[in-house]
Structure formats: C-alpha cells, structure tokens
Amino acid sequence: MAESKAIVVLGVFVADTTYRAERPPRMGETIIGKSFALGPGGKGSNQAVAIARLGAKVSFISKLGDDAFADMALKTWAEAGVVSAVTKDSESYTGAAYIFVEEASGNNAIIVCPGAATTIGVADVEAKADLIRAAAIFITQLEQPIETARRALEIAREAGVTTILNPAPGAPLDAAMLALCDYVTPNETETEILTGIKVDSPDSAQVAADVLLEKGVGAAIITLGEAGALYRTAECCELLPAFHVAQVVETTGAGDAFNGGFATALARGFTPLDAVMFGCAVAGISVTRAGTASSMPNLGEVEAVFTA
C-alpha cells in the first residue's frame, strides 16, 4: 500500500465493561453471566487504533476525565501508535460502557455513558482547527455533542478535508450538516432514523441510500452486516460483499474497525469502492474476535485477507 496521509478522528473513549450471557436479564431479574472482561472502547477511539493498526497516521482529539479509566485510554493509544490530541476534565469521569453480548450469536446491546466527553464542545475543536485541516481525512461520530461534530465537520470542509460521518449512535439529522459530508456510514437502525426508511435489504438501504444524496451527502454507505456494504452515489451504486473469515465471536466493533477500515484507505488512495471492500476485510477480521479495540486487526492480516 501506498504511504498513508494524515488522518483526524474527533470522538470518545469509553471503558468497555462486557458481560457475556445466554440473554439480558428481565427487569428485577439477576442471570448468571457466562464470562465479563474489562478493555478500550468508544466509537471514536477504536477507530482511531484502527487506523493506527493499519499503520496509517492518526491524531484523536477527545476528553478524558482525571481517573483509572483514562489512564487505560492514554496506554491504549501510545500502544497501538495514536497521537493525543485530547484534554482531561478533573471534574467529571472518562467514559464507560456496558455491553451485553448474546452468548449464541455474538451480538450485542449496549449503554454508553460517555462522561467528560459530553463536555467536548465548539471552543474545544476550534482550538484544534489546525490539525483538522492539516488532515487529508476527518472523522467523526455522535456520541459526542452534535453541534461539535458539526463544527469540525465545517472546519474540515471549508479546509478541502475529506469527511466522514458515522452517524451512531443514531440521531436525527437536518440536511445542512450531511451536506458537510463527503461519506456518511450508517448501519440499518441508523440509516431508518436518519432516513424514515426501514433497511431491511439491499433494496430498501438503496431507497434510503438515495434519501441520503437528496439531502446533500456526497456518498452513503450503508453497512449491512453479513450482507456487506452499499455504496451509493450519484453515479454508482454498489453492494460490496462481507468478508466471512471464520466464525464469528462477538460483533461489538465491527462498525468502528469498517470505518476505520475505510478512513485508511481513502488515505491510501484507494478508490472509494476498493476503500469499502479495505472496510469490509477489517470489519470481517474482528468480529473472529473479542473485544473491540483489542479485536482490530494489524495491516498484514489485512492485506492477507484482502488481496486473497
């Protein structure tokens, strides 16, 4: 692969705090869990080692708390070869999540608390418009405030930046800020909100796809799970296939290491389908895996699936 340029990813770290069970329980009920684990998370962070993992270069403007949970987040990204772009908040906590993975089939039901990341305002990425635009790629999420997604959005594009937004967890979203979008990468529930349009199929993500481009977004895709991708442009409209590794253990990040995935690629210069068909080997390696940054493979295991 050609040299990567530069990537920024602004979102959240949480603490994954998994539970493993036959089912959740019912309200007032306790189960007994069949294993629990403790590790990195947050939609924005797991992208970010992602992209690091794939040896591209990244910076993660984020907010941290002053706890035990951010120190994890700080050896974390030194790791996996993040650079740090984040603040630290002593009055509020680093993020946590809890995740119920279904002991069957690997899926998975999550609450996130994201803590000081809530805080992570305008003011913060306007103190960081240099990196942005300094970017050839940005990235976000929403489980940051949306007005400070939308405001590096608008950094980012006013700077020529190409931009992707992943627009979970879900939320309604007017037609000016995905008008700031280059990508936008949902998955099914996420495209009906954004949407009103049930994905429940290829077909029906295309209706939907098309909703997208109505509104102003430059490309959708919309992540399918086994089913793969589908890209869709004013020109183009592609389903891309799932990568089917081995068998699959737990599908919590699989989101996160396709758009890191993706991110990677297009800085590659790949094209943007090759970079979806790059996202969809990433996404299929890790859910062979537990965990979610933990689960994100390195570039050699890619390109061994990839180019097979």
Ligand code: RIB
Contents of the next structure:
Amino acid sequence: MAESKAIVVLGVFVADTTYRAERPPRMGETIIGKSFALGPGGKGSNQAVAIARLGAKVSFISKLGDDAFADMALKTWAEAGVVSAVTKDSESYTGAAYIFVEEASGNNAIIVCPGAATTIGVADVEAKADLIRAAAIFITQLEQPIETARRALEIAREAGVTTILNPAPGAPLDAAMLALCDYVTPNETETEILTGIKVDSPDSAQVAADVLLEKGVGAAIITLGEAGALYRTAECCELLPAFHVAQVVETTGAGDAFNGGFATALARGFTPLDAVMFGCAVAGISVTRAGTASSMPNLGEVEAVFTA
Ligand code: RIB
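If the structure you just shared is the form predicted on its own, then what does the corresponding form predicted together with the named molecule look like?
Every component of the complex follows; first up is the chain already shown.
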C-alpha cells in the first residue's frame, strides 16, 4: 500500500460491557447469560483504532471523564497508535455501552450512554479546526451531538477535506447536513431512518441510495451485512460482496471496521470502489472475533484476504 495521508475522526469512546446469552431478558425477568466481557468501544474510537491498526495516521477528537474508563481509552489508543486530541471533563464520566450478543447468531443490540462525550459541542470542534483542516479525510458518526458533527463537517468541507459521515446511531438528518458529505455509510436501519425507505434487499438499497443522492450526498454506501455493500453515485451503482473469512463470532463493531477500512483505503489512494471492497474485507475479519476495538485486524491480516 502507498503512504497514507492523515485521517481525523470525531466521535465517542465508551467502555463496552458485553453480555452473551441465548436471548435478551424480558421486562421484569432475570436470565443466566453465557459470558461477559469488558473492553474498549464507542463507534468513533473503534473506527480510529481500526485505521491505526491498518497503518494510517489518525487523530481522534473526543471528550472523556477522568476515571478508570478514561484510562482504558488512553491505553487503547496508545497501543493502537491513535493520536489523542481529547479533552477531559472531571465533572462528568466516561461513557459505557450495554451490548447484548445473541449466542446463536453473534448479532447484537446496544444501549450506549456517551457520558462526557454528550457535551462535545460546536466550540470543541472549532478549537480543533486546524487539525481537521490539515487532514486528507475527516470521518464522524452520530454518538456525539448532531450539531457538533455538522459543524465539523462544515469545517472539513470548507477546507476541501474529504468527508465521510457514518450516520450511526440512526437519526433523521436535513439535506443541508447530508450535502456536506462526500460519502455517507448507513446500514439498513440507519438508511430507513434517513430516507423512510425500508431496506431489505440490494434493489431497495438502490432506491434509498437514490434518495440520499437527491438530498445532496456525493456517494451513498449502504452496508448490507452478509449481502455486502451497495456503492451508489450519480454515475455508478455496484453491489460489492461481503468477505466470508471464517465462522462469525460477533457482529458488533463490523460497521466501524468497514468505515475504518474504507477511510484508510481512500487515504492510501484507492479508488472509492476498491476502498469499499477493502472496508468489506476489514469487516469480514472483525466479525470472526469477539469485541469491537479488539476485533480490528492489522494490515497484514487484511492483505492476506484482499487484493485490489
Ligand atoms: O458500533 C459498535 C459500537 O457501538 C460499540 O462499541 C458500542 O460502544 C456502541 O457505541
């Protein structure tokens, strides 16, 4: 791979508390689970870790509390090679996520409490404007406030930085915000929230992608789990297959792996289509492992399954 240009990620770190069980408990019920794990998570942090493991230069803008989970964040980034552009708020706490993983399928359901990161505001990203302007690629999600993501996308767009929005968790967004994005990367449910169109096949994904293009995005990349990813621009529509590397253990963080891989490949000069394929390869490896940040592969592991 060619030398990478710098990537800046805005997002959230939380500690993932993951419970594997045959099914989720009903209201008022207690059930015995199969296993528990505590580890680093949060969509933005996971994406930054994925990018760093793949060998690209990455800075992460966020906010932490001043507590044991913040120590976990700093250790995770130091080990992966993520440059911290993070502030601490000792009046608040570092967030956490409850993750239920279904034993049979590895599929998940999540409640995330971003803690201190819920107060990342417009002024916080304006204070990091020079960092964003100096990047080749800027990527964010929606775990911190939407208006903060919007302002950061504006700063990036004004400076000619390539912008990627991973609109997760799903939220309705106005066309003015979508028009700030060179790429948007929703999954099926996030696409439905953005467009009102139920996505359950590549054909319905294409219809929804067209709505996103009408709203002003440069390219819509709709991730479809085992069915791969649909890449749609005004000129092109391609369904890229998922990578089936080995038995699926846990799908949590697969979207983050995809986004981290996609951003890294763009930063290395891949065509957007090849970058989508590279993202699919990174996600295909991540789902064969437990955890989120801890499931992100390194460059050698991806190159063993991917050739552009
Ligand atoms: O995308 C997976 C992530 O979503 C988890 O790490 C969890 O923290 C939630 O933010």
